[in-house]
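Coming up is one lone chain in structure tokens, specifically the form predicted alone.
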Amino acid sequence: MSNLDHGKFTRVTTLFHSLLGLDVFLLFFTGYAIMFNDELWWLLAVMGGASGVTAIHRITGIGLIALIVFWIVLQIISPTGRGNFSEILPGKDDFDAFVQDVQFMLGRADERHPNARQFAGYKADEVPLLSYIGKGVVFIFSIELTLLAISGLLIWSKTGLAAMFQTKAAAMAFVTFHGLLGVIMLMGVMFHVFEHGFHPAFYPVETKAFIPRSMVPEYHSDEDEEPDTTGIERLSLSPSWRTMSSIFGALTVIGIVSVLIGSIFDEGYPVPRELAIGGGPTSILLTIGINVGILVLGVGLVLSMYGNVLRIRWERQMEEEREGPAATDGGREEPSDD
């Protein structure tokens, strides 16, 4: 490991991240199995048909609400939560960082703003908990998840929704809003998977999202003094990174574009025209593209599971190191010949 892998989050945060990721992936798989039931007929069949996939979608929706409530309560009652919440609130420095980033890209600034730093060439204490981009991602995802949960609850009963909005057209507009949020978030999650799974410094998975900071030292070195940088200059690219990142980047773009186009032309934007599982003619290319999008999400789910496997292996390794030689022979002493 390099100093780039130093943990930034608590154990609770990393576990919450894993559970939220699993829940969101299941919501996408079930929601789009319903929406694109012609293109994703196999996914609909795997999840038990229309009734099965609807039940799973509702269960995972309840799970999402439970996670949101848990996280809000944790931020209120936990000193660490309150401290971290204050750190992720955007401020003037974040706005300045955005402006300086634009100037940097245009060649009018010599370096990036400190609030734009993520890892390259800096010490751990010189890198903010979240850059202004990271803060934006957190707030966008939080707003989208909250609105998805609220709108999902309201459209749980189609009859109740229509009664609430008096007309079917108004009810459909609300359902469309729910679907629109899903489409936007789906594209963001696909890009998130690519960004954090195929970054050259972390490929194939960014361990700091899964291994808490209590388990990872701030720097890795045999020397007593902390090095001047994160150690990014000592890293070498994985032989497969260039090929795999190019392939997966192309798949991500294809998936995002296909889902967006499919949501417009398949059966109305961005959900079916009727409050029921629809059907209709589809194109082969669009079918392939939408399935590619599901493949990208599947890879994201696998990487999330792999990150948790790494965490478990890391915990076991640390436990063995604490126990010392006794851990290697099961803690039993060999009987003497006397």
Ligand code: HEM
The other form holds:
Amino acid sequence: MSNLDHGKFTRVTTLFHSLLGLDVFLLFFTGYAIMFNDELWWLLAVMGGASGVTAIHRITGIGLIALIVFWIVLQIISPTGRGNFSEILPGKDDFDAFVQDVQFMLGRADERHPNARQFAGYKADEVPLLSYIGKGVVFIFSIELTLLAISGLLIWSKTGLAAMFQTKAAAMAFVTFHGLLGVIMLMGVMFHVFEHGFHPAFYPVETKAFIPRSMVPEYHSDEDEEPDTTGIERLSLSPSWRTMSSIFGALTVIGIVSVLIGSIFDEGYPVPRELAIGGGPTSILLTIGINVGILVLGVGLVLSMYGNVLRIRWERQMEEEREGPAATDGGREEPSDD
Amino acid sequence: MSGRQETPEVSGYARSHVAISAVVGILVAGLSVWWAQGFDIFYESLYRVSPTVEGGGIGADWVFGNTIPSLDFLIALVHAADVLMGAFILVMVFLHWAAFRRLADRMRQPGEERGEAVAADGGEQR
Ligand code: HEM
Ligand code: HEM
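Switch from the form predicted alone, shown above, to the form predicted together with the named molecule and output its structure.
Everything in the complex follows now, all chains and molecules, and the chain you saw is the first one.
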């Protein structure tokens, strides 16, 4: 099982993160099944064809707006949310962390900067609420999701769209614009999955986003002395990590490159010169690459579900421990539903 | 694979021969599909009725395409943003990949036994 580093997500945040992830994955699978229908014809079919795909995309679109608004309101009205606001602002430390990460990669630094640390171990106290990547993720995802929601609403009604733009081509161009906006998000989430699924100390999934901090016992050393390592050398590496991280790293890179190329050359804008009946893959390599990208996202979806399974198991275990040694004689405990 | 003598003609292929044949087979299959792809005359060029664009025939507005410059600009802008961010995200992937490998090297390797393996501090035991 995974190691637990100090959790930072509250219970609500873990739930929100899982729901947001599920919703955005569905938006990806449906939205890009439309845009990349040449490459993802099977996905289009699985999602219920042209009408099914747009229906699911619209329903999850409404869901996304609900989630965004929920989160904004919560951050404004709750002291925790307001208190955290200053924590998400990027600062000099974050830039330093990026520079130090580059040095760490080149072997010129011995450790990652606290603002970059996913596994904090003994040094947990110096680690901020969000790493520099985390801050970037929050900013980019927020801007993207807001723009996507607004442009999505503008194209909601086809007659409204036609009223807004004089020609069909212009209207379609705006739909394309909406889809292109999501490409950054699409690539970003692939990276996010790699980052949180393949850290050697947490592989196969970093539980921080799934097990709320209230459920993680805090460990503080008795002495006040500064530990000088994170203690990562005491953890054992999973036997499959090397193979799996190499494969998945390669898939992530292929996926990102392919959707980027696809978004430029296969977006169907302004209008394909020849109307392609039934589509048909235009390039085998691109088709494979874009499908690899969808595979990476699929793995992300599975990992996110697995994270929730781990949370449920963890809850059970905590429950049993709370019951005391008396209940460990094999008596089964039903988990309570709080 | 068996070395039975009564059917010598089906036994005893050298591994390297099998491997070479397999590689060649896959290569040829791949190349032939690649080659056949460039083979077709695009069917719409054959069958499509071409309405005159000048006359504003059916579909002419598609040919003119989007005529709103600001929308053109927006799309170009998003493309540029996608490319920039894509490159940046790729850098981040490689950065983390490398960092993860360094961190993994510091961990106890699978199967490695060390005396002080008593993880009383809550460290992971496998
Ligand atoms: C992560 C968020 C989202 C992503 C990645 C995304 C992506 C896409 C993509 C790629 C397309 C196809 C564009 C094309 O034809 O080239 C599309 C279409 C569309 N999207 Fe989104 N979208 C997102 C959120 C939303 C939201 C929040 C709404 C509505 C509130 C929305 C409404 C629509 C509509 C109405 C269409 C047109 C579907 C049709 O043809 O009927 N989308 N989206
Ligand atoms: C579309 C899907 C997803 C979205 C929109 C999303 C969004 C976010 C955001 C905004 C954060 C906070 C910033 C950060 O720390 O990076 C975050 C954190 C996190 N996410 Fe996701 N996420 C998604 C999918 C996933 C998946 C599939 C996993 C598991 C593999 C995952 C694991 C995590 C973890 C472990 C953190 C905590 C990082 C930390 O605080 O150190 N996420 N996510």
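As the structure is a computational prediction, the values presented were derived from the model and not from experiment. Positions refer to the first chain, counted from 1. We call the rigid core whatever largest set of C-alpha positions still superposes within 1.5 Å between the two forms.
> After fitting the rigid core, is the C-alpha of E111 off by 2 Å or more between these two forms?
Comparing the forms between these two forms, which are aligned on their rigid core, E111 does shift its C-alpha by 2 Å or more.
> Align on the rigid core first; then say whether the Cα of L89 has moved by at least 2 Å between these two forms.
It does, since the L89 C-alpha is displaced 2 Å or more between these two forms after the core fit.
> Kindly check if the Cα atom of W71 is displaced 2 angstroms or more between these two forms relative to the superposed rigid core.
No; W71 is a residue whose C-alpha shifts by less than 2 Å between these two forms when the cores are overlaid.
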